[in-house]
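Form predicted alone, single chain, as structure tokens, below.
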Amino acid sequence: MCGVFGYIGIRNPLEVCLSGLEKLEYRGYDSSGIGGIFEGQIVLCKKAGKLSALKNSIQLPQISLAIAHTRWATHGKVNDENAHPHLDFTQSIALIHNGIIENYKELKNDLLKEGITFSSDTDTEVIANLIAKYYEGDLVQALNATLSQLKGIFALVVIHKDHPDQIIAAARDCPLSIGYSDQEDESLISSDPNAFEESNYNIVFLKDDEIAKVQKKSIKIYNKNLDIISKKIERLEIDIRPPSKEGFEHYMLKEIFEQPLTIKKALLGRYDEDIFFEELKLSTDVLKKIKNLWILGCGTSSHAGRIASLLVEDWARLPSSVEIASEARYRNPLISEETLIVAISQSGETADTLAALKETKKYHCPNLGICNVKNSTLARETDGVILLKAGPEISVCSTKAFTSQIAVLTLFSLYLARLHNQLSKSQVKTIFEELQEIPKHIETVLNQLPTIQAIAKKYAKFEHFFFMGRGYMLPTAMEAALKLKEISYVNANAYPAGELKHGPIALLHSQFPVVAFCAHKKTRDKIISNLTEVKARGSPVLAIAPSDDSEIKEIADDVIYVPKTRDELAPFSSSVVGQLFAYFIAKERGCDIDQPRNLAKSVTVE
């Protein structure tokens, strides 16, 4: 998940790279570092901790170029020595790295036998020493020889003390973009093009062991045979305004409150007497031929996929299954050219999701990406894409992206239902009109903030939680449990309520609260029975229930009411309750809400 950034040009490389790291800090908070070349020597500074620790300690001379890194630890403890950049043993080469080298131990053992010494526990230092081993005056050739030795996925940025006019970069199955300006003599490298400060850059994306030689006035791209190749040039549409909390205490709370607007954006321009998507490149002929769906995602995106699976089967009457992307790539799935692959990722850079998508291509399945970033790898690699239009999400804990995902997936399920003649225009119109009411429903939930905060304060003392739901409320409960464990560091597990007596009921006692999602009319009586069983075991009960359910307060210790709606749309308001509940428990417990420990926003390595 590490963030890499490089700059060569007429501006101060140190300032540009530090600004780039600020935009990439969501990729890792363990440590950061920056390096460059000064008077024929590599100079660098790197510090464990957040980016502020680097800024407070940095003392570097005027360097001619710079490479910078923010780390999420994979190999080696979090300390100054394991922070990037890493040097080879001669201190001629500096390298920053995102990804994992799977065979680094074997490579390191070989280098140790050759007398090479190491100063860190990382796989990255192995790469630097391999490049030094193969270096004979041409850094591109040395890196190319090194790539053939590496197993894994990676993005690499390299400098050499004898080449102060160039930065070398390479990537394999890992995002890496290079931007250069027509107006200025400068070039930038980043693991996320949205970290570039301006929108007028020409952008190329590296992949498949391609190597780039980046200089002020030129970029040359080489393939595995070291032939110079041409790459598609793209222009980015970047909002260059710096992120702001706009008066909120945390980005997470700000993004929770943005949801009435972001859901409106997700719906805007996608209905005119019927559902349509301007950016969807998949033809209706292709979509009419599909017989089933295989939905891929990780974490929050997999929960959105579970909701989508229910919607597609209920409305379009197409068999639909959801697979955790990290498991999907190792499956031998029963899919074919009549299967639509739906890959969901907020960032569009989730490594496991991209790897699983790549595996499905051998089956010649049509595929669709659901993501929030127009210029992402997922958006480029899928046959069609539907964008969330939610805007940047800064907090690690996903909120507005999740509800935008289920909004877009709801529309797509209706779209498939129309193509497969399962719903009429008038039925879709009715559902869409109810969907347009969801932003108001969420505002109703947000207006209950003091009540939710008070309830969260009451429950913040507990270390274990049991979440449950039925139907559309099951993935909603799973998402709420994930929010709580992500930012509060408490044990929170979600189960189908009907499975209570098949094991989990043994866990219940007075210090084990149950959070029940009850806004599913079809199974309402069943979950009431489940809650009666819970109360008999002495567990405190918090219920999230529709506003017309007066009976629930006779069973539950606490109730948070949500506006009444149809079952298929109930996850929206109930999810926002789950988000606020997690937020205020984390706040009460003094946790780092926007940057929780051990997590990063974009999971770009397996």
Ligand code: F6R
Second form
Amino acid sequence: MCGVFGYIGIRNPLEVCLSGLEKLEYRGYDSSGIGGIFEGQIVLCKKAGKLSALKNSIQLPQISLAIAHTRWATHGKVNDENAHPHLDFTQSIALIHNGIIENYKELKNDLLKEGITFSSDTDTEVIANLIAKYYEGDLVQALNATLSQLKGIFALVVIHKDHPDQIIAAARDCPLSIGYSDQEDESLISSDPNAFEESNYNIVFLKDDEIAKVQKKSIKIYNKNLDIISKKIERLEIDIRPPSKEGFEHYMLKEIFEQPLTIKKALLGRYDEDIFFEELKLSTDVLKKIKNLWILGCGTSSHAGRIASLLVEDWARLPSSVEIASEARYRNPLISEETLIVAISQSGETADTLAALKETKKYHCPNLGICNVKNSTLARETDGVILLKAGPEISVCSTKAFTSQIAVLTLFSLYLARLHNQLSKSQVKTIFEELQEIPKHIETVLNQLPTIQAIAKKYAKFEHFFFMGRGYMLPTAMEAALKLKEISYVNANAYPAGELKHGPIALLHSQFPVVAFCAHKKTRDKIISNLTEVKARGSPVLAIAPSDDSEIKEIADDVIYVPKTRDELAPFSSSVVGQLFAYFIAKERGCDIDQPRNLAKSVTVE
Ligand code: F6R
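Coords for the form predicted together with ligand F6R, given the form predicted alone:
Let us now look at the entire complex, which starts with that chain.
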């Protein structure tokens, strides 16, 4: 994880870097730091805590260039010492780093034997010292020699006190972009080009151990043999509007309320008598030939994948399996050229998802990315992509991206169903019309905010929850439980409702509530029986049920009603209830809702 940023040019490097870090804070907020060169010496300022802590304490002289970092801790505690940049033992080199050096222990032991001392617990300091060891006047050469020693995935940005006119960067399987301007004498480096302040930069992406020598007026890229290579230059549309809460107390609440609109955007321009995707580069011939799907994602995106898997089975009649990406990459999967890989990621930068996708390439499967960030690695590296068009999601806890994911996956499942002759045009029309009603359904849920808030307040005292559901309500329950865990720090486990009696029911008692998602009509009577079973054990029961289910209030202690719809579309409204329930519990417990502890918006380490 972590965000790296660098600037060399005519503007104040400190200001440009602080502004860059603001846009990269989604990648980690354990600590941040900035380093530069002043009068032939490296100068640093680094601080544990959020970027605001660094901003409040920063005091640096007029530096000629700057490298800056926002950290999500992997090696070593969250403290000032472990914050980046890190220096080598001669204090000549400063380095920032995103990623993990898997063999850092053995490298560190070798350096210790050579008498080199360390002042942090990080793997990063090992890299700085290796570069110093190989340095003989040329930083590019020293970094190249160092790269050959490193195992893992990483992006590195380095400066040397004797070279105040250059920043050196390198990347292996980790996003790193260099931007330079035609108009001004300036160059920038960032983990994410969306952190550049303007959209008129020429951008190159580094990969495969390429090294960039970045100067005010020039950029040189070297391959492993240290030949200068030419790279594809991209011009990206970058949304430079600063994020705003628009009057909401938190980004999460704002993003929850955006959902009627973001779902409309996900559907817009994708139906005209039949489903179509303008940007999807995968040909219908390829999609007609597929025999199964392998769906990859992490966290919330994997829950969207579970819903997609059910939709594809129900409508396109194609088998599919959903794999947590961190597991998928170490499997020996039974996939082939007739398997469609669907990689789902809001950020498009999740390391596990990207690595799993890369792993599938050797099977020559066609692949599709479902992604919100159009300039992301996933969007660039998949054969086809469907964009969510949900706009930037700032809150670490994903809300609007999830419902947009299931909106586009619903469309894609219908699209596959048509290609595989499983649904008629008129059947798709009916479903699409019902899908268009979903934004209104969500508004109905949002209008119940006071009721949901009052119920959440009542449940905020409990430390443990079971969430349960069946069919389409199982991934919905899993997603709702994840929301509660990540922002309220409350233990919430999701189970298929029928599975509780095979063990977990032993945990239930009067202080262990059950939240039951009951909007799956096909299994409605079964979940009623499951509810009576948990009620008999004394658990408080909160049910989320369709508005026409009058019986549920006889069993549950509390009910939140959602508009009725077909089973396949039920996850939308019920998920919004789950989001609001988690939000108000977290608020009641005084948690840091938009930036929960230990988390980051984009998980760029494995
Ligand atoms: C939960 C959440 C995470 C992400 C996961 C994958 O609210 O946001 O579980 O869903 O880290 O992230 P993306 O979708 O960016 O790959």
